[in-house]
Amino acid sequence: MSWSNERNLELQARARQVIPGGMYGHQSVRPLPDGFPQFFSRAEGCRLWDVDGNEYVDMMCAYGPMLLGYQHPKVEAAASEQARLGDTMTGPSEIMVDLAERFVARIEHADWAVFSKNGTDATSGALAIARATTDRRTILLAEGAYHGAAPWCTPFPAGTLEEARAHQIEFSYGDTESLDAAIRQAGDDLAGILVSPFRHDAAHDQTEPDAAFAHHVRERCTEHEALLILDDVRAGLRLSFGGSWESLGVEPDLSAWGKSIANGHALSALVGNERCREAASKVFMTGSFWFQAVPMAAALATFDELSREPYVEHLIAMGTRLRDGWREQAERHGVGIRQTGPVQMPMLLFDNDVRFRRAYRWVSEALRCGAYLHPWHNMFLSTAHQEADIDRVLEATETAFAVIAKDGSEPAA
């Protein structure tokens, strides 16, 4: 295919003009390879589009929050139904009633839930919650993880002070003994135990869900009092419809929600048992737009659609597809790669590959081929990848592969 890239390199000189750094977040490119688009035109399904035509499959999902796919048409309309009778208001629609009791309704261990609107929201609550109800001060968290971007939590803290990492101590991700020692430092004083589902930290090696980890962490938070939190943010529906934990036996008392759960609308969730809902009623948490009615139709819609089909198991079929088709074209090319974590959020690393040399060169060749992958970031699959467009992916990831066996040995550490 014809690839191009001039118009979004014109978007980028004039965006470095009026925007800090071009563009800031994780949705900025500058991590990426030179020549990654930063501006897209459209989206429909898995399908994506940037200011220059070029189309791919899509192996981000937006970093996750589309699972049905973009544009999907039950989910658009209940949000242009709702659009049409209101949206930010005074006060929210009773839909808000009904999402609420859908999340208690379907999640085992919510009795309430509270809606925001980015996964930082929902994770900062929950630390305010968990520290109203026990009245002490103290968070377990494991080094490295990523819970969002406010001063507590921030992977790159320029401008924060450090008092805004107070009362935390951390713990090595499925580490019992780290997270035991953890928990003596932090005494009489431990408030909670923030935990993702599994480790899938960027740019290192992901895990499984482990279930004696998982049942550790719960056994340890109902000894020392202390709330067991679940970030399921990034993994929430994409590894089971209730809590990622769900299938291990292990209930969290709060657990937060965000990127799936509006397939693309701006919405995160809180949600957590009867012990905590006294402190959640007297927590300040507010926005502007926290309650606005349509992202809250667009979840309605998404749970509706999930009800409707086995979503988790098309996940894993695509998920293992791409992962073995991945496998043998590393193993015919002598390439040597690592596969880790669930299969629906798709996480692939170089072997001896430090700097991302490799990684850079394999998604850069992609790219140009149709398939928009990341180099150090797990990637996400959505209901909309049926097995042509993995295919596809792997139709470009081959001429990847080729060209990386083809520059020869190792790339130096």
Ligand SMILES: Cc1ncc(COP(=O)(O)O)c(C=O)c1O
Given for the second form:
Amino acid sequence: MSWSNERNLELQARARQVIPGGMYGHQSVRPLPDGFPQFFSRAEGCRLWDVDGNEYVDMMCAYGPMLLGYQHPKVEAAASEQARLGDTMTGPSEIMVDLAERFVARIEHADWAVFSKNGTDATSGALAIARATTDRRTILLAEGAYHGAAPWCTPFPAGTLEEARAHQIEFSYGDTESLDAAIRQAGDDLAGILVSPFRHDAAHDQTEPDAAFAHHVRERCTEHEALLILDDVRAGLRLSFGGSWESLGVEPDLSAWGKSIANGHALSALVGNERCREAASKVFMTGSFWFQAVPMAAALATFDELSREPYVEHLIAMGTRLRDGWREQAERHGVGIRQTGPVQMPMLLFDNDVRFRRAYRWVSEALRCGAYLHPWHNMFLSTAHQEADIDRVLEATETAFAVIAKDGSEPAA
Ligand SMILES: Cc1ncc(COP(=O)(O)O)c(C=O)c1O
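The form predicted in complex with the named molecule, contrasted with the form predicted alone above:
Entire complex below, previous chain first.
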């Protein structure tokens, strides 16, 4: 079946009348090339169908939440069973305790857990708890890092006050001198240092988790009696079951989780150690839907499934197959690319492609050949991606690289 976009265009026209900008937030296709579908009709495994019926191997996994594949039978069975019993109730289900116990058992630094809906709830809660624990105000965070859409961290500050970012100091990720300078600036007011497990800012080359930097942050926090907050919302579970700095031997005091912990059901978590327990019990954290039982049942089933087999190895194998394939295709077609970060979260950027024109062309061609890729954001692998799916993506990108190569000259900066 040939690719078409008519129904999507109709819906986008209707949406422009009733939804600001036609769509908002990170799932808006406005910063993507023309023709990218805005609306989807269904998803299963690692496949996604848009409203025109086009089928894609989805390399975005809903921007992270889908780790075991869409509509995972065991996760959905657990969610349906819980939905039959109750979801939003006057109080939580007993499974909230089961789930908190799982987090505490699984994550070395976790002595307690609280649950919410979005990653931003968890990162915002972490800042409040760090300040309440230390009775200090200043939080250090890396320039350009994404921690959510609240006024203190949104990258698009329209409608926010500069004061919302008061008592925050930025440093360059991975740069210990810059971090130390920020620590000096904070003086005796340092409440905490908020970091992602590696640099995964959109539109930039990613880094690998850096043991020396992670240990440096930990040592400085300990020395200054400040809290180390790891934002594992994006990477959490894809690098390791126990937290993304587990393999580096670095334990944060607090870590924020979201996205994939309930395989697509709305749930985030903030976990912490004994030192922050009392403050965590004082900070008022709540929301009308934060205690829903269905996402917690889905999270328990996700944990069960992840415990069954060494899933990270599978993600690494699939990610390596994809990275090797893209490297070979780019070399053969004479196109300069960079692939960075952990292979489980693929990121491909083109050399000398300041305005992402080459990337736009590449993802547009791949889209029409059945692969949903992103031109400037890291992508995500799931356990549902099998060799045949990766090969399907590579077939699509073979065509896309050929088009880029034929295009010849570098796009004008
Ligand atoms: C590292 C990181 N922190 C926090 C968030 C915010 O999560 P949410 O969009 O669920 O609020 C995100 C979302 O992409 C993220 O990537």
